[in-house]
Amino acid sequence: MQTQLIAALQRIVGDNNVLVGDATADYVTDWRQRTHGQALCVVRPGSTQQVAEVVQACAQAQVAIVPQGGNTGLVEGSIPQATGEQVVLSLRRMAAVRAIDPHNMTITVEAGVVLQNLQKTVDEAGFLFPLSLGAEGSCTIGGNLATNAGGTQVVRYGNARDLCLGLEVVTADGQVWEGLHGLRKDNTGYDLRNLFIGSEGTLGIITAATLRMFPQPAAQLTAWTAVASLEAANALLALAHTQLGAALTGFEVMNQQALQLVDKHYPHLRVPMWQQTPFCVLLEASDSESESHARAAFERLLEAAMEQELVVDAIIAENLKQAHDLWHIRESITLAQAAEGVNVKHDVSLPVSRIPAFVAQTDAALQALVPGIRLVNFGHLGDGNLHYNTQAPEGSDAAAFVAQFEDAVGEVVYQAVHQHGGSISAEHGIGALKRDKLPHYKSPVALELMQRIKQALDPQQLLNPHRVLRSRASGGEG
C-alpha cells in the first residue's frame, strides 16, 4: 500500500518532488535539533490543485499528513513521528505572489512565501507588512498563519490573525475552500478564516492568503532604556501608550541574565547599560509625519519617564544603523542561549499587570528548586508575551540539567502562569511539545468543543495527528 501511495504521489507532483530516505533529512528534524522523526516520504506540490490531489490520495490510503512550511517551529508541530508512516507535505515550492491591490491595501500570496521576501515585496510596492520575528529569513507565511505568529510589533498591529483578510484552504477530504477575498467586513456566517488560523495544520492546509498592507511610516525611531524593575517597565509602557498612542510599535523587555549572555558570546555587539539595572527595555515608535516629529515625541516620553524615576538611563538611536544594532542585540538572545548550551524554554502570556508578580514568584520558586539556576527572561512586554527561559547553573552540565529538571521546571512555570490568569502558549503554538500539558490548563468545555471541531473537519484524523489535541482513537485525554 505504501509503495502504491508513493507512486500515486509521484504521478501528481513528479518524481523529483517526492523525497524518500536520506533526502528527507531536512524535513524530519525540528529547528531546535531536539526531536528527529521519520517520514514515509516528503511530497512537494507546486499548486493548490496538486495539494488537493495529494490530500485525496493520502485520504484514500488512510495515511496521515504533516503540513510543513519553513520548519522553524519551536513546539515540534511540523515534523513527522518516528513511525515512518506519515507523509510530510512541504509547501515551500508554492511561493508565488498572486496579486497586489494597492487601493484595497492587500497582497495575495501562496503559503510558501518566506516572510522576509513578503516584507521586501510589500516594501517595494510602497507599503509595510509589519509581521516581524527572528526566523523571518526562513519561516513561511503559511506557517505563520497556521501558528498565529506574533513577533515584535503585535502591540501596534496584532498577531498574524489580525493581518489576514482571507484564506485558501485544502480540507481534509481534498476540497478547496476559496476564501481569498480582501473584505474587512463579511458577516455571512461562521468565521472560517479565523478557525483555520492558529490550528497548526490540524483542520486544513492553508495554501494561500490575502494579507493587509499598511502605509509606510515617515519615520521610525528606536530607544534603549535601563529600568530598575518590571514594575517600572510596566509604568513606562503605560506612559508610552499615553504619550505615543498608536505610534508605539514595539516594547521589548530583557533581563540582565539575557543580556549578559549576549555580551559574553557576542561582545562585538556592545550591549548598552546591561550592568546598570536588572532590566532593559527596547522601544520603537513609528510616525506618519516626520523624523523630527517622532524624535520630539520620543524625547518628551523619556524626559517624563526620567522625571517619574521610571528610567535610570536611556539612548535614542541616531540613525538606522544604530537602530538595527539595538534590535540585533534583542534578536541575538536566543542564539546566545544556544551558544551557552541546551536550555528549557517557555513561551507564555499574561495580563501585563500580572507579569511582575509572576516573575518574582516563579524566579523564587525555581531558585529554590535548582539553586543557581539562570533565569533568562525577555519578550514582548507590550502585549504580555514573555519568553521565560532557564539555563543550567554556571559551570554545570547543560544536557544533564535539561534531562533532570525540564519537567519540574515546566510544572513550576505553568502552575504560576495559570495562577496569574495566563496562557502556556503565547505565539509558538501547542504542537506535540505542549499537547499533554494542555488538558491541565485549558477548560474541559473548551477542549471538548475543539475535539468536536476536529472530528467534524477531519473525521479520519489524518491532518497533523497527535498535535494540539491527543487523538481520541489513542484513548488519551481531550
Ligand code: FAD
Second form
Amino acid sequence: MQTQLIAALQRIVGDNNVLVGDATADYVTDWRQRTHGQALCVVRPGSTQQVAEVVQACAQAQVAIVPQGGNTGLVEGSIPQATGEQVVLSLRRMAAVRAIDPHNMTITVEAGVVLQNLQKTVDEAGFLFPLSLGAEGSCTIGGNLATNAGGTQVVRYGNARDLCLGLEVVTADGQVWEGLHGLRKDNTGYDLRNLFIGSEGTLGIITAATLRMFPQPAAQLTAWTAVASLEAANALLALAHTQLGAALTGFEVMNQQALQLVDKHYPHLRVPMWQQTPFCVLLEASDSESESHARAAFERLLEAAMEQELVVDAIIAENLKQAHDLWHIRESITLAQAAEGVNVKHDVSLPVSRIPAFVAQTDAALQALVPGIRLVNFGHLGDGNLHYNTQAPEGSDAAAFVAQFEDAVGEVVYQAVHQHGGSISAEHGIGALKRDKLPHYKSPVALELMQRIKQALDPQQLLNPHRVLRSRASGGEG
Ligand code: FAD
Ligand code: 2HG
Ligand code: ZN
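Switch over from the form predicted alone to the form predicted together with ligand FAD, please.
So here's everything in the complex, that chain up top.
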C-alpha cells in the first residue's frame, strides 16, 4: 500500500520531488532540534493542482499529511510523528508571485514564498509588507498564515491575519477553495479565511494568499533605552502611544539575562546598556513626513520619559546601519539561548497592565522551585506578548534541567498566565508541544467547538492529526 502511494505521488509531482530515507532529514526534525520524526516520504508539489492530487491520493490511501513551509515553527507542529507513516507535504517549491495590484494595494503570492523575498518584492513595487520576524530568511508566508505569526510590527500593523485579504486552500478531500479576492469588506456568511488562518495545517493546506501592502514610511527611526523596571517600561509604552500615535511601529522589551546571553555568545554585537538596568526597551517609529520630523518627535518622547524618570539612558540610531544593528541584537536572543543549551520556552500574552505583576509573581515562584534558574524574558511588550523563557542554572546540565523541570516550570508559568487573564500561546501556536496543555487553559465549550470544526472539515483526521487537538479516534501520542 505504501509503495503504491509513493508511486502515485511520483506520478503526480515527478520522481525528483518525492524524497525518502536520508533525503528527508531536513524535514523531520524541528528547528530547536528537540524532536525527530520520521516520514513515509516528503512530497514537493509545484502547483495547486498537484497539491490537490497529492491530497486525493493520500486520502485514498488513508495516509496523513503534515503540511510544511520553512520548518521554523517553535511548537513542533511542522514535523511528522515518529511512526514513519505520515507524508510531509512541503510547499517550498510553490514560490511564485501571481499578481500585484497597486491601486488595490494587494499582492497575491503562492504559499512557499519566503517572507524576506516577499518583503523585498513588495519593497521593489514601492510598498511595505510589514510582517517581520527573526526567522524571515527561511519561514514562508504559508507558514506565517497557518500560525497567524506576530513578530515585531504588530503594535502598528497587526498580525498575519490582519494582513491577509484572501486565501486559496486545498481541503482535506482534495478540493480547491478559491478565496483569493482582495476585498476589504465581504459579509457573505461565515469567515472561512479566518478559520484557516492560525489552524496550523489541521483544517486545510494554504496554497496561495492575497495580502495587504502599505505605503512606505518616509523615515524609520530606532531607539534603545535602559529602564529600571517593567512598570517603567509600561509607562514608557503609554507615553509613546500618546506622543507618537500611529507612528509607533515597534516596542520590544528585553531583560538583563536575555541580553547577557547575547553578549556572551555574540560579543561583537556590542549590546548597549545591558548592565545598567534590569530591562532595556527597543522602540521604532515610522514617519510619513521626514527623517527630521521623526527625530524631533522621538527626541521629545525621550526627553519627557527622562524627565518622568522612566528612562535611565537612551540612544537614537544615527543611520539605518545602526538601527539594523540594534534590531539584530534583539533578534539574536533566540539564537543565543539555543547556543547556551536546550531551554524551556513560554510564548504568553497578557493585558499589558498585568505584565509587571505576572513577572514578579512568576519569577519568585520559579526561583523557589529551581534555585538559580535563569529567567530569560523578552518580547513584544507593545502587544502584551512576553517570551517568558527559562534556562538551566549556570553551570548545570541543560538537558537534565529540561527533562526534570519542563512540566513543573510550565505549570507555574501557565497557572499565573491564566490567573492574570492571559493566553498560553500568543504567536507561536499550539502544535504538538502545547497540545496537552491546552485543555487546562481553554474553556470546554471552546474546545468542543474546535473539535466539531475539525470533524466537519477533516472527518478522516488526515491533515496534521494530533496537532493542536488530540484526535478523538486514537490516543494521538507524539
Ligand atoms: P512551518 O514551521 O513549516 O509550519 C508551521 C505550522 O504551519 C505547522 O503546523 C505546519 O503544518 C503549518 N503550515 C506550514 N505551511 C502551511 C501551509 N502552506 N498550509 C497549511 N499549513 C501550513 N513566530 C512569530 O509569530 N513571531 C516571531 O517573532 C517569531 N520569531 C521567530 C524567530 C526565530 C529565530 C524562529 C526560529 C522562529 C520564530 N517564530 C516566530 C516562529 C516561526 O518562524 C513562525 O511560526 C513562522 O510563521 C512559521 O513559518 P514556517 O514557514 O517556517 O512554517
Ligand atoms: C521572537 O520574538 C520569537 O524573537 C522567538 O518569537 C521567541 O525564542 C523565542 O522564544
Ligand atoms: Zn516573538
